[in-house]
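One chain comes next, on its own, written as structure tokens: the form predicted on its own.
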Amino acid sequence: MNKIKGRIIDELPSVLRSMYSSAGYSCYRTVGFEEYDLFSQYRDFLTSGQMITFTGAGGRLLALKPDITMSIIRDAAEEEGRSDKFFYSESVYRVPAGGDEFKEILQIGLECIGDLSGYDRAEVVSLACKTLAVTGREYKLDLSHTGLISGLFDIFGIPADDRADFADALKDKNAPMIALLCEKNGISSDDSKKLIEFSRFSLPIRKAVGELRSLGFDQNERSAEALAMLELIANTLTDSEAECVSLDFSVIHGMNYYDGTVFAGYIDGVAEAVLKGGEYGKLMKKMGRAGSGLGFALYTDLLERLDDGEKNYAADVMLVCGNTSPEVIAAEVKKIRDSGKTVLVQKGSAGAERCARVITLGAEE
């Protein structure tokens, strides 16, 4: 595939469905709304805490779904040694980051929930790479781990009360804010400079693991565990996937809910992340569920911003039929379709610009 707009976007759900099914993921289907209480107590897990609510026929307060993950967590089984794997192509309703109004957003993604193995975790990261690759664009997956962030804060003696502010500054690669926070907490200028360097740290995953070990991250319990998991993931990826995955300390999702690998995916032509995911064991615990969960979502609305340099035609051929008999039209349509092209049939030629070519029956092309 060498383009993303038009038919490629239309084909994405079926292409990804086949990919996810081959990895043992089952299709998860749901209605477009849930009880408001399912989401209200976990607002800070959501991209936007705002929801569209309405009163159901039975008087219950309902909400148009702002998220799919929580519904899947609720419905997944709990059994030692079992992991439930689901994929979905569903709409969510929320205010996008930086937006000022609700939008219906199509998400295509997957969730792996339960008693997770190292392979389960590596497989999800690999599937995220494969999902980005399906767009036909060059891609990169920036990846981090909450254990690395916690270890970094331990190593530099960041007080618990200020860790959220430091995390925000790391996420934004905000060097002046990191320097101010270090000054406030009596952290030396040398260590302040090192923290700023870590906010800019970005290396291919296999090289990054070795580099962080050489910097002493394997001497801290939390960061050592994180490095071991990242090394497992790096060694499980194919060589081509590993080349597109970088370890980046600025990839930070909500640390109140995420407690493992977190990542964000980018493709050439879109400035912001088109795919986001991570491990949300803390959310599982807050929802009273055992085990952990790991997944991601691809935001197809962002893909529509791409300009592939080609006009997005409704069909390859417009067949102008006039008063030609249906039998002759059908034969001509079959001929065009058999040649591998799509065809739009109409009586006159109005709106011919919608198609790449026009063929008029009974006249020269």
Second form
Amino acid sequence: MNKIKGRIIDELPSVLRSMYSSAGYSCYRTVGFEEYDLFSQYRDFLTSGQMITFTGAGGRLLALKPDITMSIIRDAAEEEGRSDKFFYSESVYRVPAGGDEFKEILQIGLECIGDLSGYDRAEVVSLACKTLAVTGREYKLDLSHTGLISGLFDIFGIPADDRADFADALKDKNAPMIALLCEKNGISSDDSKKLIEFSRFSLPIRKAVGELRSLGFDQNERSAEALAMLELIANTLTDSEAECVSLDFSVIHGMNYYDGTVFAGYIDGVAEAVLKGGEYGKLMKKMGRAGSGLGFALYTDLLERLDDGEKNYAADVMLVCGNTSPEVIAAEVKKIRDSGKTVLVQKGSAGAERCARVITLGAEE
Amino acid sequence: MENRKYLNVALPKGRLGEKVYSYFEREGMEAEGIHEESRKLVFENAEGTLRFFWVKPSDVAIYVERGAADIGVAGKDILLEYTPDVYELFDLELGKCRMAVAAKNDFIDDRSKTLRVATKFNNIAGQYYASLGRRIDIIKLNGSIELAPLLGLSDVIVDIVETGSTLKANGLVEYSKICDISARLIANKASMKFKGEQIMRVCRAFEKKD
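Okay, that was the form predicted on its own. Show me the form predicted in complex with the partner chain next.
What follows is the whole complex; the chain from before opens it.
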């Protein structure tokens, strides 16, 4: 697999494009803005519900794209036995989670939409692993399934009205909140402790499936189906990928839109999830589309600081030319370039710190 | 990576942080020179596996959310006010107090008027009154909140109440409790993926603290 050797943020798009193409994914390009209505009806699917809007020439209300997924869903074909596979590398405009101002963010991701097979689903998870791996850093992908969470709630008899609160508590591994909610719902202290342990559950995917079966999760219809899907994914991943994928009950995306596998990816050195994805069949249904969809997005803005510590020179060599003739300068530039180095030519030495080395023509090095 | 070597722990300056640190000491996870008078801000243990630093209590959650610290101890008031994206692993049951509404002894809530609320905790106050469907005007203050109703700046205050003695000394009474507050062990979400075992070891040690 290709691994990035230079600056991650510069090389990532081309490396990923080539990887996604090799898996049969086609490039999807959008215009920078769309009808506001496309996004406004499903705004809680977005990281932030806020959008930059403006009135188009024809008086229609438009929005700079806060997300790509909905455009792709709208454009995908609906045919039995067919899945459309697209990748994109596009700017989106939104307020990042926890932020207070709009940002232009380069988002790279892919979507697999239509009549999905088990392999399609496993392939997306595998591509998510490969996406994280190309950074050359240690990575982890936390995986869960909405059916597993529903099964967990069924097993412990969590009332329907309180499931959203329990889901929030699981998402933050919030033991005090789980204990409080259990007390409120008359759930025994033993079960409360077990639920807290499940909030902390994190095991490599292959081991986790067996562990959850032994804990009775295959007795519940929804969690049994979820476990079968997770097992299929685990068995399709390579051994090294499976080692980096953990089952973790804290991966919970919007329960109104997702209805299958959900995941979040982390790279060593970045303080939050850099990749998020999942199966959004409920969103498809709300948008009036047949079939299901699964995809992920990589938030490249979070990768900017991965190259910290490495000097980002404008060029390897600054060639200070003074009044030297252009022919001599050109010959010197060719010599430096031929040696595999980059060169910046300028008259004087001002700003020399931008380059790793300075050569002054007509002077001793 | 240098940071991978250590479990970075952000402790709140003051009595609470010292009490929490004593649990680390009891578990044999102490740092050299931490009790000595000095201007040093960062302390490491002899094995080079733990690194402690003291920060302003209200900043602990930011250090943890941004990954500068892997774990930290923050008050539930700070977590409710700033809602950092962190794991809230354990209630240390230290620094127990409550978030409450207080007012002058003779305060009568007039529902026909907008309620003026002085507080340091805009979000907590805003959410509390939104849940009651009450129209309010929040007056953000940074200290001496009790002064606001006395000088007619606000009708009520939303603030932390420990014993109630400060309220009493200023002729104020607790009007209603919003929620209980105590110190929580929090963890950075990405750190849990790469240093999960170390973090859970600390969490389990705290769970058996008594």
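Throughout, rigid core stands for the largest set of C-alpha atoms superposing within 1.5 Å between the two forms. Computed from a predicted model, the values in this text were never measured in an experiment. Numbering follows the first chain given and starts at 1.
Relative to the superposed core, A350 shifts its CA atom by 2 Å or more between these two forms.
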